[in-house]
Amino acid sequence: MSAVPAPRDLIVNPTGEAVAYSDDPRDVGWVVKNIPCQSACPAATNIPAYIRAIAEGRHGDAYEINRQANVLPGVLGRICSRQCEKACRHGWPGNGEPVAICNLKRSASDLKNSGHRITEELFAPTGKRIAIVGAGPAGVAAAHDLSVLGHDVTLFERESQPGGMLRYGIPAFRLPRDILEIELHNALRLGVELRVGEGVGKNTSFPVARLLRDYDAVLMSAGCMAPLPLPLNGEWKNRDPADTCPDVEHGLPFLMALHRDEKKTVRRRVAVVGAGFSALDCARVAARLGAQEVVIHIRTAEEYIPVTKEEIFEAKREGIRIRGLRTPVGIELDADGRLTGVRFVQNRLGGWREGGRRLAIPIPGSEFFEPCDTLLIAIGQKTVNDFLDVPVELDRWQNVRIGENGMTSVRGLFAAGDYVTGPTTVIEAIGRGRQGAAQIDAWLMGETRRRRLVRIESVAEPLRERAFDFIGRQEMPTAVPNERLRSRTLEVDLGLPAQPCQEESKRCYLCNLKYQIDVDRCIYCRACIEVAPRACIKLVESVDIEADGSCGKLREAKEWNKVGAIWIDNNECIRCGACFKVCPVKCISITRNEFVEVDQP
């Protein structure tokens, strides 16, 4: 327990702004704790800042703020897994629905001026050469950052076009290819040499050993592309039905072949096994290929599917059904070797697994049969390392093991993204690709050339109104289901128009704004407490200080003679500014606190 710390001093710069840059643990800890959306984002996107820019009609600035962190804003505004929205303070109990952060990200891309020019803060050329293997999200993000840092980058991709899962795994009705092309061009335009159709490793022109000789560093970001086999019982135990039955396919190869413009068909009744984005994509593609019935079979219950509720809703609007609490144990074929159905066992829900998902416990004697004539298996992927021509240390999951500096057991060979972690999300892959780029740069240059600091800027007056709390979430308009099912490329989500976009941006609590009471000037009049719309201003004895130096639990005072300060509880503060306006001695200050990357001199 410690006394209430004094507010941070700000420095007035020549332009009249009060600005400070800090690496003080109290400031770092405040940003981490009090901006939950940004802390939840794997790429650490400055969400309050870009939403505020949208509210002010500065869509181009909002796009640039996004792009500084997540490289592909127009892409992620459509297909991001939205960890930020799960953490959004507006979605906490009693606060309503989360802000539509992802939809606003897309709006920044869609509504920016047609003549918008992208800006980059470029470093001088270093003369260092880096090879990156895999032009998926992690590889593209790393290539972008390393080229900005002044390195010569060559990006190797075995497919005929870059994008990885973005191009070959995600259907065009979720991610239009013209948007993907623009975003990839913008990311790779700073001199990255893109070599498509070039595999790396054994039996290729570019074994890893050669790359290590020819380049100063090599980054492996080959993704996680091998489908997991479906574990079945009986005669199908240790056998992959996709190898023998023409009506059984793995979901990812099915989607990849389709997106290579190969002809793919499904029969009348399609069963999809799996509970992730790929399973839903397979089901929605099957509906567009003419299937009369599409059912997704999952081991637990619909509420535990690790995809966004919007995706589930739109799939159901397209006639897709979800059936839970079942595990496939076998398949049935007719005399001609064609699929007639899947045998399942009934499950009951068990406890919680690591990662927040539920256990599925089979019920003895509950086996049953579901007829179908096409089966798509989408239960996950794993990494493949058998193409490597150099010995690399692996972990127990057979993923490449890397150290704290991002390097594998081979000097100069780094790895990042799903190739290291196993299958994750696009935003996580981008975040890890950027982290890998920073680690390579530090290793090559012998120093960290960018520091992450907290920028603290004074704000003259409140930026929100209490009335904004009562604006309902603006829903994304979508294409008519009958029309979208006739096309594999018609985008389902149509984008927020300008007016609903601005209304939605007003809902953001702007959690990067810190309201703080100067305890030396406060006269304890309680005016701020009386005007506060909720229990956000409290009489406290003291404030706990966490191990990282940030403020922790408030110790509320029950008696006046024990009051050490009047304190603003940032967990409850909705940044309405009522306290700021009513304070008779102007002892309440507002600052904007946010992470920025600062180049080292």
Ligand SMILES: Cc1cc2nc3c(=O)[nH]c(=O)nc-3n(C[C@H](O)[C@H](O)[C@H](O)COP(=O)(O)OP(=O)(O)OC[C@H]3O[C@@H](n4cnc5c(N)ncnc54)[C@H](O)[C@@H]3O)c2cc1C
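We call the rigid core whatever largest set of C-alpha positions still superposes within 1.5 Å between the two forms. Residue numbers count along the first chain shown, from 1. Here the structure is a predicted model, which means the values were calculated and not measured. What changes on going to the form predicted together with the named molecule:
Relative to the superposed core, K562 shifts its CA atom by 2 Å or more between these two forms.
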Contents of the next structure:
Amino acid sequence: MSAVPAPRDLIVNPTGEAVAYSDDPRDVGWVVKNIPCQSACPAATNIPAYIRAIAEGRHGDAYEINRQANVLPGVLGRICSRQCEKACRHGWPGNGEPVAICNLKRSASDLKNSGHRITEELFAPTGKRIAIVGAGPAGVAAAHDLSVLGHDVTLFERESQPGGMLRYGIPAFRLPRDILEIELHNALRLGVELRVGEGVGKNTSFPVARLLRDYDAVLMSAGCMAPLPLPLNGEWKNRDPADTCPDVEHGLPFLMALHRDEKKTVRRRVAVVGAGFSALDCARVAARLGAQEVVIHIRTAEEYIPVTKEEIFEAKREGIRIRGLRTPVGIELDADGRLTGVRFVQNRLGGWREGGRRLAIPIPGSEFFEPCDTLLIAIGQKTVNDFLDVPVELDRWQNVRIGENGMTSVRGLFAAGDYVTGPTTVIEAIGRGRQGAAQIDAWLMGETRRRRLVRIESVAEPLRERAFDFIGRQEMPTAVPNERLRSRTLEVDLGLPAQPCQEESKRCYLCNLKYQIDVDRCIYCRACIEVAPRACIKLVESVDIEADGSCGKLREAKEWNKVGAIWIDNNECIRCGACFKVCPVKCISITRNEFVEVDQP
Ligand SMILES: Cc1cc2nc3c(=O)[nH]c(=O)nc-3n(C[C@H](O)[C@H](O)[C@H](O)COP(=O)(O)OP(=O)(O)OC[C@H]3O[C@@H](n4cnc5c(N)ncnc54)[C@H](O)[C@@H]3O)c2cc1C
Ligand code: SF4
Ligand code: SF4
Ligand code: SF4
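Could the form predicted together with the named molecule be shown next, to go alongside the form predicted alone?
Shown next: the complete complex, the earlier chain at its head.
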């Protein structure tokens, strides 16, 4: 007997659609394992669904599908760290380059029509009051979701405008402020009370203890606001040169001041130390402030730094140089206390670190000097907790510790975003902000009011063609480097126009489509195997489906008399539709399997 399951009987509803909703772990597991981009996205964006909408020219729908997972699609379409693209099946060996998922997200936002209306299904008012501290992406996402769920939300922000690092970290040439403004406004428009210029904690009008008294729940999403000091040797050991030398600054306060419209200058030769988004941004800003030479110094090698390769490429086009395998050990000042350069030690690559990075090991006796006139230190950030006026349990990294329900050690005090995890990315902060909102809702209401199910829907015909596999990845058009450097706000990425956007969308394999053969109806004519573009259809003795939906041991049949079933390997399948079209007895079915959030009755 074969263990291959028969395709599921779908219920035909009154509108004629054949659909089923399932919380069976095998269906949930199938979606998790077979849609790698969505599983890699910290906000679980339904990527194949929005890419399909783009292919059909429905940009507004694509925008809405995105917005269900993250409230800022136009923002994310520009600056997302793109974990999904690293996981995309199209980028697997032999399949070419990943789909330009993020550029498509941006295009959906750019190309939706100007009268596009946002759709939102609101819950009835609950009468519960929630305070959120910090209006970065985590706080904004949580405020949005909690207001949709019917709660009264007040969002406290210390700066004069909301957005967190989207506004005070990321420069406008990567994220235009009008886009940010519109999407923040839309996220907070459902009655969220925004109190800007209002810090929370010790020595303010709003100590946390007061918020805990006045509100039913409090969410801390205060980000990671303290720059890490540069560990140096010799006379600089345990001293921060930014405290004494006017030419040395930490990157985060440098960018924040610039984005508060304070005047910032750099001298002729700028050295940036660090390897993340902040370091790249400091360097690119310095180039726009008129520096003649900008060099980013990194400890490891360029291929291991945690920014997108597009960022590095564009920075280099702006004349910025990246010098790898060096660690600063000291700085040199002249008699007037002005910076003359940095002393480095040369590194060699060591073993692997967590997150796919490589260790950098200093080579003894390899010290050397690099002249520069401005040094920007951007080696990372940590959370600040000294503003807390209630005793909250911290972990060994001094981040607040939260339980499985998202709550800190203080009853009613929740936390989310970089404030809990340490520095991450915008999409991770949004994912965690949304999760925090759901946890607060469950705690306040005593039940889970939204559930995630798998929606399984019959699809009448293949949505892809084999010819789509020959379309190359569409490149993002960008502004001319010389023009960029004359402006601090000219956007670098110009957006994919409609035609290349549609071409790119066709490249997606639509991994949410599940191809299945009904073994009881198959006549084993092998026509599907003959037309298949790859080893995606297999004759097997049997195949077991594990409890989590994954395919267990596959025993391919070498002889005819051993054939127990015919099996489509959805891992290999590129949804070309050839088998479906050729099958003489129409025993191949296609279903669209995707997560949906449904309200509990
Ligand atoms: C320069 C720079 C560039 C970056 N580029 C990218 C990028 O391209 N892509 C990407 O994915 N990620 C990027 N990141 C990382 C990303 O911005 C963060 O991971 C993300 O913003 C974290 O969101 P958050 O809401 O947790 O915190 P934040 O965005 O840091 O927001 C925290 C907010 O809390 C407020 N706050 C703090 N304390 C208080 C208080 N006591 N009372 C009231 N308000 C308070 C702060 O003013 C701030 O507005 C970048 C970060 C930096 C610094
Ligand atoms: S091919 Fe499409 S659905 Fe599949 S992983 Fe890539 S973007 Fe996602
Ligand atoms: S649709 Fe059919 S023929 Fe095409 S890749 Fe998938 S299993 Fe193979
Ligand atoms: S073409 Fe159809 S009938 Fe023939 S082997 Fe394939 S699934 Fe079976």
